[in-house]
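Read the single chain below, which is given as structure tokens and is the form predicted alone.
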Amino acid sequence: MKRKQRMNRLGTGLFTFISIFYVLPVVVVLFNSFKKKSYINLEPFKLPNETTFTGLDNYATAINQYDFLKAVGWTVFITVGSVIVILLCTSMCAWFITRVRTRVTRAIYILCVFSMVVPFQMVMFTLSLVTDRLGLGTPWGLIIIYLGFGAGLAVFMFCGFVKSIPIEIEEAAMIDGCSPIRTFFSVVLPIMKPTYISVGILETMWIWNDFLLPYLTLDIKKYKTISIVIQYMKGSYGRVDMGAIMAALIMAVIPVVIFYLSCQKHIIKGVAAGAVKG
């Protein structure tokens, strides 16, 4: 019992102390945001003191200088429409391919599960290519590209839990007179609420956070998302706004991690549940 307990003791400061290393450069970034420019590349590892405080003078130059504000209107469009898009197109398919036993079906399945292990530098080029061609280069467009990269995740989680839902309930749901797609929004939509959330939030999480492909879709003149904005801060000739960069980091940041502390016991679940039967 004792050496259990020291086990525990043990794992409980290793972890603690990975978590420190993990959280401590946020905090770097935090204090910078607060200090003048000049002092932050002298002195990066210090408090801010009277000398080098700022106050908010780099958050207002992220704000006004760099029309940061409207990058985070575009960034939200893009992952709340991206995200709802993804969660419907995505539990519907899966739905499908897992009642409708065809080789058509399972082929579906096989691609979606195969283009999670496909890299992203093999399709990068020809994928600029095909969204000049079709003219997605706008947030509606970058939509639609989302959709492509994140059905494979979400078909899959999706699929496990799917499989998990007695059919015994959907079969009654049509006996009663249901449609299919009424089927589908009154019974099995609800019950897969577990993996909706979970599934909902690892999307958020990688579509806020996203640079390559707004970079390689966006037309980058009209529509800037918050992490193009915050490449472009650095200026020519090797110039960059530091305290600027500080600033808008910590705006980026603050809200996909209160979305993840406030939803992050749903992702487990969700995962679990789509683990039930495969």
The other form holds:
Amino acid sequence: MKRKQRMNRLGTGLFTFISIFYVLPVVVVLFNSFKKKSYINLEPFKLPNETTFTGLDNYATAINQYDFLKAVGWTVFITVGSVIVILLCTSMCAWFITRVRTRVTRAIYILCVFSMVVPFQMVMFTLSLVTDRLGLGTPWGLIIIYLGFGAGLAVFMFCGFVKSIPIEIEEAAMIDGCSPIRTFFSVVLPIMKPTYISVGILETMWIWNDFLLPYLTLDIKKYKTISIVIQYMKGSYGRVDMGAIMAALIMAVIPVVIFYLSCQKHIIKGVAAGAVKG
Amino acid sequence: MEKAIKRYFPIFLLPTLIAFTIGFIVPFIMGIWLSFCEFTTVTDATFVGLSNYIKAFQDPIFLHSFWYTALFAVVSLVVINVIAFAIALALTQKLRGTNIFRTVFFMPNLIGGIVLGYIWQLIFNGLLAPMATALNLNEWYGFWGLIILVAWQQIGYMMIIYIAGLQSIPGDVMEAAAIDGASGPQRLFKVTIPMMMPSITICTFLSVVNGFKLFDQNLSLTAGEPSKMSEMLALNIYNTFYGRTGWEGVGQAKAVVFFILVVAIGLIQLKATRSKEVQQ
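Next up, the form predicted together with the partner chain in place of the form predicted alone?
All chains and molecules follow, beginning with the one already shown.
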């Protein structure tokens, strides 16, 4: 028994050590974000001192020169808008195609599953042509694109859950005089709450971090997301301002960490659920 | 009941269906068609048969990126899954602080690929600088840099799936094995791993497909430097589309090859590991 205790203590020590190493890259970026830009590449692993410390200047540059906060705003708008639209539309669609069994609905289901394995590169060029032609290169248009491209996973996961709901509950509601819409919103939707959370989290993680889809479809001169701004800062336009990039990286990581720590339980459950279904 | 619901299809089905058509079906079909055409915009597309595919396979950079990506997918698959499995095993042993460790290991997964790439670029260049070299000077620095990056990013994700799998193994099976006198390694290889095959199937599938599809991290960490030698398939396709005028058709042909490859590898991998799953 004593041996086991000692092993456990050793394990905790080892994992504490690994955990510190695990967060170290972000910490390095954090203290570099307080250094003058010319010192960042010279001595990236040294803490800022009197000569290299520059306070919040880098953050000010990122916000003022590169409109970073505007990018955060658009990213929030696109992510929240898309996730709400995806959850609402695909859950309704999934309920419909599970309850109404025709050749058409089965075909839609198969197409959705198929779309999950298609890599984005397959459709990226033609998708950007289509969005251009339809004038969907705005954050509002992007929500429709995300609904279309993200429908596969969402419909698949919702269908998996709808199949497990006993149909008798819905039949009872309909016999009592509920219309299908009322049945869906007051009977089916509350039962599916856990699936809404899982799908919502998976789609949020994807859309928040997505780079290529908004980069190719958005009108970049007017609208940028966080990933696009960071790539743009690093791009070949003029001199690269390492200080502003460090600040931007930290500002990109902070909301994610807050989101993660505040709904960690749901995120981990969502990931496990999504994996089992995938 | 079916009939009653059916009448409501414009409300339930139509929004998703329209968006799905715009966002997936139309681009997909157009993509297949355009891979047989030469074009710069869709209106001037002319049918050229298989010549795009022939050009794609004659492109030495494409072939290089093909092998580079395949090697990357295999190495990242092994590294990620072995480490994630080991961590999952350790963290289900009632260690003190398990929850904190899980939280820490999972966190990088939520950070976007572009951001990850630039974080690690700083670290790697800082480590390489004393040796008077840099990440963009050697394709193998880029390769191992990407391996470390995706391991850092994905180990936590796979760990969560493995932990869920480990917790679903019924305790009496392990107890029975222990009573029958199975040693630690025997229990691991004869009981735990066979019982874990469903989780292993999912994780290996995800990591191999992720490896092939990797784009953001590749773009931000090395951008294909030195001279496209660390360019992976997805980035190569992107550069063919937007870096060379007149090559859009070839880019689309490469994309079709890429799509078939990803689907084929996914299916082969699923079949290979599914056949090893045991009935519980």
